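What follows is a single chain, given as structure tokens, in the form predicted alone.
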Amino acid sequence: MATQVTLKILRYDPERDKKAHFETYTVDADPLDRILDVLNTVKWYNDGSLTYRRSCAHGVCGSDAMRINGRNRLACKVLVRDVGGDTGKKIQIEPMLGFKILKDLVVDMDPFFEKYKSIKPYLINYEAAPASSERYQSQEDREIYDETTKCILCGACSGSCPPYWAGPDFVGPAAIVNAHRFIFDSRDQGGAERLNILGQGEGVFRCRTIYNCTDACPRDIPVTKAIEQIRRAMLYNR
């Protein structure tokens, strides 16, 4: 049954605002509506200038990551009832911390993707491709890094990380997760290169093991565990 939901949204338009400010909207929504649905209602019927990213709306593309009541989450996965919107609680929505705001809930993801590229997120193998055209792998070897293949590069983990907020050069948990995916892939031969990259001052040892990243991940990736496994791999390979 539809109820009135109040959203408190951080707004910022670089063409007219000197600083970000909150604006409040009250709309009708069902408790089972997603936050993305409610944002669409605001944009389509209340204020067409509201700006945010969205694409697949099914928790796959990761484009609609934002802070919802103080936690980084995907707007397409959080229901109104999950955050108390159906009980009269005001829902506060903001862009993720640690990123430059471009407009409203849209942040600049370019530095994030540059850090992702820096860890060489692709299979490196210097041997000739096998005649079968595939490099086979056992189920046991695949299971070692299976969790970190689930990353959708939404940025929720990096945007929840205090060292990422404080240090603009820190590679961040998302990049480390994607490095893990290849470092522990038995078919890959670029592990030493990636460990060297992550062993630098702005690599894995900048992590303070706060676990915010693990809590924020919409795919339930054990991010902190992956970071610790890379640290141990560095110590073992010295």
Second form
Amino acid sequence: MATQVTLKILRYDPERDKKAHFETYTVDADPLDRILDVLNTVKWYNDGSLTYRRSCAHGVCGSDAMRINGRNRLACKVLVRDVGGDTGKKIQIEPMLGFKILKDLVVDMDPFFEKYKSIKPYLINYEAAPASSERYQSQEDREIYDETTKCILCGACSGSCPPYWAGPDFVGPAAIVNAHRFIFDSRDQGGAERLNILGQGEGVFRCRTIYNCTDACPRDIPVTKAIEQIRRAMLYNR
Amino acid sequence: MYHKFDAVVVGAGGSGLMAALQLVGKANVACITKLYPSRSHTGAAQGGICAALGNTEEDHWEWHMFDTVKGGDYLTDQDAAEVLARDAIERIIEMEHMGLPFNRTPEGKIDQRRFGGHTRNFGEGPVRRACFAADRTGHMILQTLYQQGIKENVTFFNEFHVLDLLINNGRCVGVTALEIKTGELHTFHAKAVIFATGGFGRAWRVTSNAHACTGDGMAVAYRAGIPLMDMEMYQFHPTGLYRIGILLSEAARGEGGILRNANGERFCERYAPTLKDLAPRDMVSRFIYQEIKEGRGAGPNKDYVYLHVDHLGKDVIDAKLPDITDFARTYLHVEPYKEGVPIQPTAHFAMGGIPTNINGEVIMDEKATVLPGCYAAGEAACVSVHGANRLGTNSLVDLVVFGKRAGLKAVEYVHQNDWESLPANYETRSKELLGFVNAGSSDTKRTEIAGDIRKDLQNSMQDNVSIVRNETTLTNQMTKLAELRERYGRIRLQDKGTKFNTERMEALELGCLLDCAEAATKGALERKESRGAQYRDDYEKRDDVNFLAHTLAYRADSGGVKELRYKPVVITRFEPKERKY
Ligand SMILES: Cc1cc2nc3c(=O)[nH]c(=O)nc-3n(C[C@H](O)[C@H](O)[C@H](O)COP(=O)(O)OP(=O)(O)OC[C@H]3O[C@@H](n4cnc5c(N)ncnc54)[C@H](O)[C@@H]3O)c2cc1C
Ligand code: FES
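Beyond the form predicted alone, can we have the form predicted together with its partner chain?
To see the whole picture, the full complex is given below, headed by that same chain.
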């Protein structure tokens, strides 16, 4: 059941353009197509210069976070009919805010990954592990940090967070989520170090609890709740 | 730009990261990847990683080894299968110590579940061997290994696309790569190179593989004179989402999910009375093919069957299969709590690839002659541990077991060997390749667009080199591939830029897919038997007299296969028998 879908895409080519501008494309698509499929149709058969990142095409690799009708979404997790594209509504697509645009929908993710690295995103345990068996962990303890293990580092949360746009020194929700994943892991002993890092400057207290991040997360991680739990841990720690 | 490292690892999926972790601290190592490491396709793996831990019931590595050999329809090299099954246990424990959040048993041990083809006591019945983190096991492995890479300070070159492998005086001396952001060409001079670039599922239309799975490492090695092994052994996973191919893990069936045809019949029972829905993948895919062929498929075109998990209850689904049931909701608007999910087989995994020995060293011929300094691991490699058909959960084990062994062997090599110089004109081939694709942005005689060629490639592979093949389909595909290669010589790009030119990248990737497809099709055509994933309706029997051997395909300079050779299978403990489940 092919239908006509119109995309209005913010374009910017560093080698040609002084500033970004919109271009509109109308192509055939199925209501069940992903927005990523439609972008591919444009790129493969209409305008090869359209540039975006993508890989897995089903919401697990975190490559294609972008603004779709003003909200950060993975292009591979939104279907044409989810945004009314099959009923003639124009779909507006822009790069995420809060990041430098490299080309069209591709933004510079390096600062984002630097912030992720800053919170020591790896298990810290100063005791020797058992020689030939796993460290035990109860099902209850495993459950506590389950949700924050789902993060795919797409940046949709950080890119929807006004304090993140405003403050280059704010690590942002994605880094906090990953700190949470370790701080609440019963096998980890680096909680205090990480809370210290997160407490520097305004740290986690920059968060204004406006829930943009939670709404943006394609993995349904309760981001704001995780931030709250970290704040509580910090106050308790002081 | 020129760089010098003791070793470079190409690829940052599970296998590349595991290899890099062995080298870091002991040698100067760079990890080059066309994607950010966390975007690698290992992150999409769902169901599990197996090892005979025996945490929930009795299990032994010998049983695991046997299942791997039998599952591979005896094309598996048994020395490799033994290493896999033994080392798996240590690697799982090692990753748990790194922080991998496995699901737990009530006592707090790593939990284990059933998976296709994994049995107790040499085939008596299913065994719980797959360790898992819900249905995002690959995601957790990729995250954990990447995090260790951060901790150990591995040097990553992210979004660098490797173009060529450099060989001088019979030794591997480095690679060239295109920096995607700037369009600059880089040369990495190295004593050792490890390929860990993943599979080539994008050669088919319906696939579980990411857009980035285009067989680059295989093609780059192949063009440099290294043969590709057993490329015809390509796995179709039984349960891809209808039409789009997104995978629904075998874990769904491991947890008790059932396949039903249009009449509601549990058809696997009829074909595999013991293991039923948990028979190996090549078989279940053929059962589905048969059901559809005989008119018992569902839907208006009678071209799919159903995967049911509704009887497992909401709690089990939410705890153990949350992601895959979400895929059904998101992409098909189907509610797995209540109804069957339409599925069809999906192109999934390359058993074949760059041939290596059990230490990850790349070999050049049927005598297993090593190419010094060159290593491969993961889906890009062929050890061969998966033979003609990989068992579920055995790939993730393969990545970490052989990624580690390749890394360790490379450490040894860079310590024991001096530098070999780069060949003269080491950037020439890369510049020619780039020159060829770039020229397509101004040459008006070049009229083909990569999108059309890719679509034709994927459709034709889907029709001709699929679950069931024969002389006619394979000969047709050889003709088709020759046509596509000719058209590829005339591709035209619209993006004339140098920075972040993804149109150029996609054109390069398409070239790699063509190389892989040619080797796979030619191998399938000449293998006149049915074994594992290679099922030919004109040669329905396995032929151990003539084909208990690995195919080695060598490339002709102008493209296409120059020559096929055959390498004997290593048999140690288990004599080939008929495969029944
Ligand atoms: C949906 C799905 C589910 C799966 N589930 C399971 C499971 O439950 N259990 C199991 O055992 N197996 C599973 N598999 C199989 C397994 O996940 C893969 O075979 C495995 O992850 C491949 O890992 P890899 O390290 O070889 O490559 P990948 O993870 O694919 O990584 C390839 C790397 O190479 C890099 N690369 C590629 N080309 C270039 C180039 N030209 N230049 C530079 N870098 C390059 C990429 O950037 C990437 O970092 C699944 C596969 C899929 C598709
Ligand atoms: S392409 Fe991987 S998340 Fe969308």
